[in-house]
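The chain below stands alone, shown as structure tokens; this is the form predicted on its own.
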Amino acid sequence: MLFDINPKMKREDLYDREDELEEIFKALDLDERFITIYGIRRVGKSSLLRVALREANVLHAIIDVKGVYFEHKSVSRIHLYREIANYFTRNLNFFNRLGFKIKDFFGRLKGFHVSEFGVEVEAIPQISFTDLLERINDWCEKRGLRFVLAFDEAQYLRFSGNVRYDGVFAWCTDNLPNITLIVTGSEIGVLREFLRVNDPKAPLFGRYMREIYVKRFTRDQGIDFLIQGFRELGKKVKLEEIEDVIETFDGIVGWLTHYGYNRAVKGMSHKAALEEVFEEGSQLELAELEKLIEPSRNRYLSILKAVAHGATTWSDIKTYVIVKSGYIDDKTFTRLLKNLVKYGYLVKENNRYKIPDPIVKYLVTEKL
């Protein structure tokens, strides 16, 4: 259903992303080797990725890099291997339908083995990530197949210790014609900085990659999404309530979906459903924001509170920060401000700053 709060798996549950799907299908049809999918938090990148790869009927594995990081506080090779193995285990029926023989594939990969419980990984250091990719490529080449390895929220790969994944990606695109890499990122500035695609000295510089940007819904799209979702579940909702939701959440599909689920599935009133989204959403955002602001918590919070309370220019925000947190020099203040833009908590438009996500604004003003 449209109001399923989990990542979507079927095209019929994915509202109005036909253009983005076709871009991914076109890239796969052309055997392109590197695809990036950008978009702010909760805009539906993970759902788009999963639906596209299922619809394309292509061999693939999706690594939830952010999930790995928040579970283990780092992103080691063994964590990534286990994520690949777990993906195959969870999706055995899909791979069986494609005629993919799990034992044949993993039986040739050192460190992996197949048991009655699924695919398992041994904690051995001998195999590198490039070795793993090379073996996957060779296996696919012998069978005329393509394998897609997707890193969801790939910017968290920067917590992988000594492994330079921008170099791994460049090597893969240069040498492994049967593998397509897909990376997604909601911290758009961080992902681009991590990939360093504009740095002439960086491994990925000059290499072609298809870039796909997933936008938030327009006002009309948001209204239609909610109307269709409620109709699908036989729920009648007043148009003025739908318009209020659109004004509140500004086309961020994740929050619209949570509201629709609260109303149509949990049977909440309009007011209670809105309040629930703010409460649940702020809890989801809290852990990530706390990690970012930890090195200079008071100053980061002062910047965010300044913008939340209406300060939009560099000078007005800095004045607010000085009043609340004490003196800060221009260089340090600008660095902190740029970090918040880079991580997606602020956007800069026409030299003015704003918080793009109403849940983050609520978190800053009401919870922190």
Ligand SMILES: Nc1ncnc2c1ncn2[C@@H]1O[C@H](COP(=O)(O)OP(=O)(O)O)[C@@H](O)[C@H]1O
The other form holds:
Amino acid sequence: MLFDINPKMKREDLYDREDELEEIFKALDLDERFITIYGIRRVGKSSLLRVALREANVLHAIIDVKGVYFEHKSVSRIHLYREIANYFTRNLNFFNRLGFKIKDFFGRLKGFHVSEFGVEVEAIPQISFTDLLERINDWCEKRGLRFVLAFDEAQYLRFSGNVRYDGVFAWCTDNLPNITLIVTGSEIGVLREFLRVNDPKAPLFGRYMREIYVKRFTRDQGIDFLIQGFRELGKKVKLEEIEDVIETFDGIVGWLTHYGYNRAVKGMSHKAALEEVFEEGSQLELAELEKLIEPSRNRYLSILKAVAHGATTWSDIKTYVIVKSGYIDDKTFTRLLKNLVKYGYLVKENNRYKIPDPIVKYLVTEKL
Ligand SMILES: Nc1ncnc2c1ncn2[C@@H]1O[C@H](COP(=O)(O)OP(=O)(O)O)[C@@H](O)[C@H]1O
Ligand SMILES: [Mg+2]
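What I would like now is the form predicted together with this ligand, since the data block earlier showed the form predicted on its own; can you produce it?
Now the complete complex, all chains and molecules, led by this one.
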């Protein structure tokens, strides 16, 4: 179902993304070792990743790094291992179909074992991340297989304490030919900063990596997506309503999906379905935004409110912020503004700032 609100797993539930899927297949065919997938929140990165890796019939595990962070407030090695184990447990059928012997694989991996419930991890597994990768690589090399390890929302790995994952990634791409790493990030600036791809002194600098950008749907794609979604559920809706939805959510498939679900599955009216997306969506965005603005909450909020209320230039925003939250020096102001861009809450085009996500705008003006 196109309007299923969970990340998609099957190609038939994924609207389009043919080019992006092809790129991933091509990279895997070429045995490439490092792939990054960038795109704003709710544009469909996790769905693309899930569908691509299942369709490619490749051995893989996906670690939801953001999920780990928000559940445990940190990202430790054991949580990452548990994510890998859980991924296998949840997808046993898929791996069975591939003819993949889970027992054989994990039987050789220190710290992991297979029980009747699936794959489990020891309380304190005595195996480093690099060791784990090396063993996986050896196992695959002997069998002529590839293993894809994906870190969804990898920028949250920066909360992993003392393990430097950019170093681990660089080492892995240099030394382990049968492993492909995929990282995704919706906080594009943060992910690039975390990977330090532009820093000549950083481990990943100069490494080849395939970069895939997932973009929001065009107006036509958005309209077609909604029409197909409603058709699939046998529901007729007016074209002007569909156009209204696109005006409101601007090709961000996550919000379109929520709307379609509310309208067609829950049977809400057009207006109620829209309102519900704003309410639920802003709740979904709240925790992440609060986390980011925590260090300087008033000032960050004033900046966001300024832009939400129509200020677009550096100086107009600054004037608003000073009126609302008191004096701020240029350097601090610029730093906070840049952070908001880096985290994707603002975009800067032709020296003008705007909030790219209508739900964030609503959250800022109505809820905070
Ligand atoms: N191409 C697509 N076709 C249909 N639904 C999609 C597509 N991409 C994403 N979705 C839906 O949009 C929502 C957000 O997608 P998700 O993959 O979680 O985005 P992201 O990981 O970029 O935040 C989910 O409800 C998902 O089912
Ligand atoms: Mg995601």
